[in-house]
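A single chain, nothing else alongside it, follows as structure tokens in the form predicted on its own.
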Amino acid sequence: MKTLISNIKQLLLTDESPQRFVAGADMAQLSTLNDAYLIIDDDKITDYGKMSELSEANFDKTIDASDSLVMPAFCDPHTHIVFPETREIEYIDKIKGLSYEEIAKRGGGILNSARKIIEKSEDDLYESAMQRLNEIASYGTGAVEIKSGYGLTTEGELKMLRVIKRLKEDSPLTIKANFLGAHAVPPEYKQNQGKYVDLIINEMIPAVAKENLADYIDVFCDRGFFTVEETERILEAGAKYELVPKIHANELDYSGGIQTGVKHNALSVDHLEYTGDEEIAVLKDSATMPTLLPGASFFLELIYAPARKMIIAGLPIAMASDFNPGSSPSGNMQFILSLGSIKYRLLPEESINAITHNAAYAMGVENELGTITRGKKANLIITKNIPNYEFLPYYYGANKVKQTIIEGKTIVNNEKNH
């Protein structure tokens, strides 16, 4: 099927010879084409232009994308989308002066949630997590990376990925699949976290290669949860298996988190709240992508990474949502756009590179996504009647989607909806 969008504004992000990301002052920079026409064949894009060059063809299907801005849709490369349910009880401790740190301590957070994981069947972890992933996606969401790491037990744990899996066969978005079974230690573990960490490595991580279950392995190396050397035991044990590490780090203190992750040749290393000289040292030249989470620092009153000293010294960046049921609760990347713009102080290029191309590469898809280029998968959103892409960031809050379109089909049609 031939699809044409004709009329668009401005057609953003294009790119005639792919770079894996863009960094420091390239971030700043975002090619654009005004009143241009873009065209897909079957999941493809297959040429893109200016109006006033398009030539007679005959096309299955037309959009005319007047008044609409046209771009990559966003890549959304850290969430923990399947989760057993909300905590919003624990949202008003955290009104009430707790802090992440003491309602973990006290048996909420991530062990809350392992806990309900048991109870709840795949069919339900499936069904919820569904509805979330059509959820980001009319906000313009056309790949994620779901962690697991709710379960903290082999059984858990491969029901996570197990839903995952089914989630990946059955949405239209793309999707990978991170192992975390090093996302908290078990109450029942706290005395000898070793012999946790044992299980990961000898049982857990046997049985998800064993099904083919999970892309990537995740670690939490940070103050309270999981050490340097803890850390590095589990990525080794993971490329064993050929699973490519990311690593939560640095998100409470400066944990070695970031130098481990580069040592491990770590596709992202993702928070980085605490990042100093000596991190972004480690980080500039590698091929380890930082990926911030503006979302978690916003909802907790955390620190912000410090994004604009990163792009400074020449780093890319990437944002994320990190959509979880406890220190992120939404999967919405306009606001993740936003919240670059108003607290990391992007410039609107910087924040748009950050979760379109960049993110792309911080999934491992940045070859079928993240640009408008020729042979790349036509996933796009069409905006709705708004006068450029500085508008993006800038009026938060609402859903400035009109379609979203995965692989050449629209899955999203919010004016339709509405």
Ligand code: NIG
Contents of the next structure:
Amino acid sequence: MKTLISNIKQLLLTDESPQRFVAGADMAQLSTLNDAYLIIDDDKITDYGKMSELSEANFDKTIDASDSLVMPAFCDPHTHIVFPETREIEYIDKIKGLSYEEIAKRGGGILNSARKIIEKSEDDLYESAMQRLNEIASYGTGAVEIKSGYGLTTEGELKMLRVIKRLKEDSPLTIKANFLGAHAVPPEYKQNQGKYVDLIINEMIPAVAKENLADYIDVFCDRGFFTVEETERILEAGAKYELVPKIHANELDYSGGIQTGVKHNALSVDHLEYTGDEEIAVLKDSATMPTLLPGASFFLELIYAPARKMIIAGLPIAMASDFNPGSSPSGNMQFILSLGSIKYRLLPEESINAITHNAAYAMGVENELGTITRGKKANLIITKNIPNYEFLPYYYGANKVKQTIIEGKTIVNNEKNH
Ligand code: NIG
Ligand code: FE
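Please supply the coordinates for the form predicted together with the named molecule, as a counterpart to the form predicted on its own shown previously.
Everything in the complex follows now, all chains and molecules, and the chain you saw is the first one.
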């Protein structure tokens, strides 16, 4: 099956031999091609170029994109998309002034979700998560990392990861699974947190590895959750099973999480609201992607990660939605793109690189996704009729995506019924 996308007003992120990620000043570079074509053969991008140089003529299907920009579909490298129920009632407490940590201390937050998960069957969790996957695809996401972490028992965590495995098999989106047994301490271990860490190490990790259910391992390494020492023990246990860390760090304090992540060769350290000079120095020249979650800062009214400072220091940054019922109940990456520009003051080019090229790296799929490159998977967005790419972060809140193509197939067409 050969598809031609013709007359593309502007093709974004063309890159013949992409770096693994873009960092520092390079984040403001975005290569583009005006009046372009792109050819998809089955699931791959096989060619692109200027319309005037198109030589082939035989295609099974042609999509005219004269009013549209075409770009790689977004990668969302940090989500908790499998969850039992939304938590809008708890959110009222937040409106009334309670902090995320205060809600957590009262047994709300993650523990609230962990209680609910017991009542839900794997089928229930699968159905609701699949709906959310369809929703994020309609906003242009083509790849997503999904964490466990609302089970907090061996059975509960395995249940979540089995659901993620089914989603991987059935959804067209590219999915990576992250084991987050160390998301919160269950109440029965409150007086003996070390015992819960032992359970993660001795029971959960071997069970997860035995069923081959996770690509990555995560720990919420932060004030009031898991310490640096506990995080290290867990990451070392994961490393025995080749589970690469992608961890929550420095959301609530200078927790040492960033240093711990880099020390253990984390693929990414995520959140990073509390990042100072020391943390930046440690990240510099490491292969760990700083992944920022502006949706959580926005929703919880936390401070924002010092994105500009990080870029000036030469670091790369990726952004993710953190889609979850407590701190970021939205998986709309176009909104994340806008928050990147509105709140971090990222240039449109920097914001776009952070949710495509660098986000692909942060979930370990940079060889197949994130740029328009011959041989990469055809995970693409065709936009509605918009004037230019600067419009994407600027015109916030609206869905600017017309079509989402995943592995060569149009899975979303937002204008079909118009
Ligand atoms: O990334 N920070 C820790 N975990 C999630 C929140 C999960 C929840 O509240 O349900 C986060 O923000
Ligand atoms: Fe998270």
